[in-house]
Structures are given as C-alpha cells and as structure tokens.
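Next up: just one chain, as structure tokens, the form predicted on its own.
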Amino acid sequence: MKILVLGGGVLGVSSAWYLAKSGHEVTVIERQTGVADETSYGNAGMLSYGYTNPWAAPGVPFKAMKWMMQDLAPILVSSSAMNGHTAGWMMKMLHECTGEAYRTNKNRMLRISEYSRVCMDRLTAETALDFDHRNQGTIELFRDQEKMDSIGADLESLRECGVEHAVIDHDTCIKHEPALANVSEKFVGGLLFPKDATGDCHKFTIGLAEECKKLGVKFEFNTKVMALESEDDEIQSVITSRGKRRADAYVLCLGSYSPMLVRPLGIKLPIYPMKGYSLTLPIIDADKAPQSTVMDEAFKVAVTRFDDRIRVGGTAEIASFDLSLKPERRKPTEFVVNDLFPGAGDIENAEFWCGLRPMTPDSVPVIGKSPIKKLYMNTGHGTLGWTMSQGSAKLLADIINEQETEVSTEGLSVDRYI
C-alpha cells in the first residue's frame, strides 16, 4: 500500500519505520525542515517503561490546587487559556480521577509501556543508532516518607501488568545513584524501575528517519497538513501546503495538533496541549551527575542524565498553544537540578526549551482504527510519546496490516470517546 504518515516526531518517523519494513511504501509529511523538531527536541529522555502513571488520579483535584499555590508548583494555570474548550477538557480530566478509572487507565498505559520496551530492545538490536542510550533505570525519589508509605495502588498495578521494581531504601538509592550521597538528607527512599532507560529522542528520532530512508521511506519537508478530504465516510486526500497528495491509507501523527484536523470529519478527538519546559545542562562535574533518571516525586521534576549533558523535564501548564519561554518557568526544574545534583551541570549555560504534549483526558493515546476508512491514528501519547513509541507503532503497524497483535488493543482507539 501507498501510505502517509502525518507528522515527522517520534511517534510519526516510528510508524514509517514499521510500516516500510512490512513493505509499504511510505511517506512522512512534516512542516519543519526536519524530523522531531517540536515536542519530541527536548522533552525529558525518560524512557519510563515502568514509571508510567496516568495524570486523573484519585486525590488530584485537590492536590492541583494545592500545587498552584506553590512557588514551585508542578502544575500551572495560565488565565489566559481558559475558555470553553481548556474548561471542557479539564472536566473530562476530572471525571477520570476515580479509583476504578485509575487502575483501567495505569494497566493500558503499562500494557503499551512495557510493550515498547521489548519493541525499543529489538531494534537496537537490528541498527546501531546513537542516541546517548542507557539501561539503568529510573528511581522514583521520595522526600516524604507519608508519601512514600502511600504508594500501595501503584504497587498493585506494577505486580498485576508484571513490571519490575522495587521499594529501595535510603542507602540503596544512593548505591543506584552515587551522586545523592552529596545530598543524603534530602530524601527518605525510592521506587526503583531497573528496565527503564533514557536517551536523546531528538537524536534517535534523526537515526532512526536515516534507517526509514534505507527502506526507501520519503520525507516531505516544509510542507503544511491543511485539511483531509473525505467522501462516504472515507478518506479521498490530505490537501497540504504544496497541493493534494493521495495514499491507500493516512496515519495521523500531529500530537497536539490532530484535532483540529479530524474535528470537520466529527471525529471529536479530547488531546489537550499540555505545555511543558525542559534544561539541558552541559555536565561540569560527572562525578556529581545522575547516572540515569531520577524523578523528584515532590516536585514531579525528572533529571536524565545523557553521555555529556543532563536533561531536567518538568512543570505542566495550562496554556493552550502558547509556547512563548517565560524565564519564571525556569524556577522548578533549576531548583530540583541543583538541589539534588549541586554543580553537577553548567546551569548558566543550560538550553531551556518548552513543548506541547498531546494529553488526553485518560492519559491513555488514541491508537488504531478511526471512524473514517483508511484513516488511522497514533497520537495523544503526553508526556509518553517518546516511552511509548515504539510499541505504539509497531501496534499500528500491525492493526493496518490486519495481522494478529502481539499485545490486547482493548481500549486504544478513539472509540472509547464516541
């Protein structure tokens, strides 16, 4: 089949790669001048394969408005992006914080998680790309031992979905992570994921386009997704900015972005821009740096650490497409990164960045089959899409090529909101 994929991020240049070695000639259209661009450039090279947590849980309504009134607060609400549709996503959000709603929506996310690890191993194993890879795991650090005695339901569902981890103590987590012996009185002990990994998305992303274009996958650049025409409930064309183009199937990958395209179909897909900020710090002293992720359960700051430089990805505002850099945001993840790897890294001269991540009201992407023949979707991934990618679109890949799934697609698809 002729086949175009929408959009050049991870999740998009991952579907074309599935895609094209299950033969199928393929073309990406991206509006940059190059693939992962946008909100796959900086976001916190977690590969959380096990540290994967819907945002509606029990409990969060009141803990969002405690957290606004903090001065580091992990989650913020700009006045100015209230309007009906924020309003409205942000119910949808609450009506998910249920304990039931909870424990379904962990074990889909874990199922595609854990899925996209055994994915990611296999192809690393079949090409050498480069992407400041590590396999050492993420620890989950506790400042409160309240908080840290409160994590039973999680622990539920990590044995239910078979997730590897651990309860560590204090001394266990500074064997994991040296560097916190600078800090040891800061924190009481920690959840332990030793098959997570980290890595650069924007640098794999690049890697893996070139192994696309070997399997003879196309790229069009600087060229605009406009509109999709339809004609009996089926797709006929994506108009673009350099004209119409025509395949036997369309993939939507525009994050952020897909609604806008499915709404004049009456797909009513719920993906909120949820705008998040990301440092990135050349190393100074490695003896001080992590060795892999430690999230700062607190402050819901993740530190990566890459071969040379250390990724700090944190605070999730609410502020529709706004991705001006406001210096302020910079404050959490400044504070977490010298707070518990003081001089670690060059702070002054850190890159900060901000993106959009594609969140759905459940937390879970949209992924599979649309209402529209010939149309499919792998999006509203979150703060996911770079943990997810791989299983996401190998997923997809096989549901185009109508082949048996290696994992349940139970309550994947755009579906489960019509």
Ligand SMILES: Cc1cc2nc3c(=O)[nH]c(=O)nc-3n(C[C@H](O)[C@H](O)[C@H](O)COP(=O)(O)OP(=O)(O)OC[C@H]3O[C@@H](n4cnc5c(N)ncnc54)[C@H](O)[C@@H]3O)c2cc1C
Contents of the next structure:
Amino acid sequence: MKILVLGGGVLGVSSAWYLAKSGHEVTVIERQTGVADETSYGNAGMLSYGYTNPWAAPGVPFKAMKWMMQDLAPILVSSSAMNGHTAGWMMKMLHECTGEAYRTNKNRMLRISEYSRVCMDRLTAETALDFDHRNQGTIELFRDQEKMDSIGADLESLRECGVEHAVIDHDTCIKHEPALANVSEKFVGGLLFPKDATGDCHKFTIGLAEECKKLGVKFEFNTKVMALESEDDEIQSVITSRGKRRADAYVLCLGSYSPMLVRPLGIKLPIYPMKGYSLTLPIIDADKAPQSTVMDEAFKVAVTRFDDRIRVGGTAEIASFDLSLKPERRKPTEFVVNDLFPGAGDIENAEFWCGLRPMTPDSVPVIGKSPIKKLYMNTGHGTLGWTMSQGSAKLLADIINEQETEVSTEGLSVDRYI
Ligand SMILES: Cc1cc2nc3c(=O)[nH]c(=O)nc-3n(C[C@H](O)[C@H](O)[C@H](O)COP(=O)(O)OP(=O)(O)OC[C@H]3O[C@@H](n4cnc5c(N)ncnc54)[C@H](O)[C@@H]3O)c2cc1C
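Alternative state: the form predicted in complex with the named molecule, after the form predicted on its own:
Next comes the full complex, this chain leading.
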C-alpha cells in the first residue's frame, strides 16, 4: 500500500519504520526542515516504561491548586489561554479524576509503555542506533517522609499492574545514584523503577529516519499539511503547501496540531498543547552527575543523564499554542539540577527549550482506525510520547496490516471520545 504519514516527530517516524518494514511504500510529510524538530526535540529523555501515570488522578484538582501557589510551581495557567476550548478540555480532564477512571487509564497506558519496552529492545538489537541509551532505571526521589509514607495507593496500583518497582531507603538511593551522596540531607528515600531507561529522543528519531530511508521511506520536508479531503466518509487526498497528495492510507501524527486537521471532518480530538520546558547542560564533572533519571517528586522535575549532557525537564503550562521561552520558567529546572547535582553541569551554557505535549484528558494516546475510511491515528501521547513511541507504532502497523496485534487495542482508538 502507498501510505502517507503526516508529521515527522518520534511518532511519525516510528510509524513510518514499522509500516515500511511490513512492505509498504511510505512517505512522511513534515513542515520543518528535518525530523523531531518540535516536541520530540528536547523532552526530558525518560523512557519511563514503569513510571507511567495518568495526570488525572483522585485528589489532583486540589493538589494542582496547591502546586500553582507554590514557589517554583510545577503547574501554571496563563490567563490569556483561558477560553472556552481550554476550559472544556480541563473539564474533560476533571472527569477522569476518579479512582475508577485512573485505574482504567493507567492500565491502558502501562499496556503501551510495557509493550514499547519490548519493541525498543527488539529495535536496538536489530539496528545500531546511537541515542545515548542507558538502561539503569528511574528513581522517584522523595524530599520528605510524609510524602513518602503516602504512596500506598500508588504501590497498590503498581502491584496490580505488575510493574517492577522497589521502595528504597536513603542509602540505596545513593547506591543507585552515587552523586546524591553530595546532597545527602535533601531527601529521605525513593521509589525505584529498575526497568526504566533513558535516551535522547531527537538523536533517536534522526537515526531511525536514516534506517527508514534504507527501507525506501521518502521524506517531504518544508511541506505543510493544510487539509484532508474526504468524500463519502473516505479520505481522497491531502492538500499540502506543495500540492495534493494521494495514498491508500493516511496516518495522523501531528502531535498537538492533530485536532485542527480532523475537526472539518467532524472528529473532535481532545488533544491540548500542554507546554513544558527543558534545560540541557554540558557535563563538567561526571562524578557529580546522575547515572540515569532522578524524578524530583516535590517539583515534578526530571533530571536525566545523556552521555556527556544532563537534561532537566518539567513544568505543565496551560498557555495554548504559545511557544515563547519565558526566562522565569528556567527557574524550576535550574533550581532542581543545582540542588540535587551541584557542580555537575555547565548552567551558563545550557540550552533552554520548550515544547507542547499533545495531551488527552485521560493521558491515553489515540491509536488506530478513525471513523473516516483510510484515516488512521497515532497521536495524543502527552507526557510519554517518547516512552510509548515504539509500542504505539508497532501496534498501529499491525492494525493497518489487519494482523493480530501482540497487545490488546481496547480503549485506545478515538472511538472512546465519540
Ligand atoms: C518538557 C517536556 C518533557 C517531556 N519529557 C518526556 C519524557 O521524559 N519521556 C517521554 O516519554 N515523553 C516526554 N515528553 C513528551 C514527548 O516529548 C511527546 O509526547 C512526543 O514528543 C510527541 O511526539 P509526536 O511525534 O506525537 O509530536 P511532535 O514531536 O510534535 O511531532 C509532530 C510533528 O508534526 C509536524 N507538524 C505539525 N503540524 C503540521 C502540519 N500542518 N504540516 C506538517 N507537519 C506538521 C511538526 O512539525 C512535528 O514535527 C515531554 C514533553 C515535554 C514538552
């Protein structure tokens, strides 16, 4: 089949890879000059197969209000972004904050995350991709005992979902992350996810695009997707800034920009652009740097080790499609890396970046067929698009190929919103 993949982020390129591997003639259409130039560029780098949580959870609305008041707030709502669309999306997210919805959503997410770990292992065994990949786990680090004592419900849900984890004391945190010995008084213990990994999503996507080219995948860069043309509930063509393109199937991977394309077709895709920031520091003293990922629970900031760099990512800002880099938003990331890993990185020469997480209200991605014939979706991966990329893309390819999938597709398609 001739297949057009719309969008060249990590989800688009991964989709192209699995589709090309199964023998299709694939073209990726991307408005930037290369792949992974938008949200897949500077994410926190966590392959958090076990540390997979929906944002909507019981108690979150109350906690979110507390976080907003906090110095170095992990969540911010920009007043200019408050309109009917934003409020409507927030209401949908509120509906997902029940215990039952949380368990359903977490199970769906974990299914994709765990499958992604398996697919990533297969992929790295098959190719020689270089993306600063490390398989040394994630530690969720607790700064106070009260917080650590209150994670009982989380542990229950991890056991229920079969996620490998361990509650570790202060000294065991240092055994896993020796540089934490320098700030030993700042934390009390942690929750370890030993099967989690790290890696540079941008480097990975560039490498995978090269592998795709070897399979014949074509990339049309500097090409904007303008509209999808349909007739009798079937896509006929895609209108791009460089003309009309036709195919046998179309895969929507436009991240936060996906809803605009399908709205004229009558599909309301509840994906919100949840802004986040990252800092990337060149390492100046490797002994003081993390080995893998440390997630600072108090500030919701992740500090991740790449080979010779440290990536620090966090913040959820409701600011619509505003991509301005606000200098004051450096503070939470700068504070956490200086506080937990002082002297490890060159803060003066850090790269400051922001991106828009394509968030669904239930935090579950949208993968599979759509109500319109020939149109498929692989989008809405929110906070975990890098983590879930491989499982989502393999699943999508199996759906398009009408093959039996290796994991259930229950609750993943856009049908759950219709
Ligand atoms: C601060 C931050 C930290 C994060 N940390 C992590 C993490 O540690 N682990 C994790 O798993 N995930 C993380 N994420 C989330 C992850 O980065 C995203 O879920 C993922 O990158 C989404 O990939 P995508 O391919 O769907 O979207 P994108 O990367 O945005 O790709 C969409 C592509 O579509 C193109 N496009 C859009 N509109 C058009 C159009 N009209 N025509 C042509 N092309 C178009 C864009 O240029 C873009 O390249 C983080 C995100 C942020 C912002």
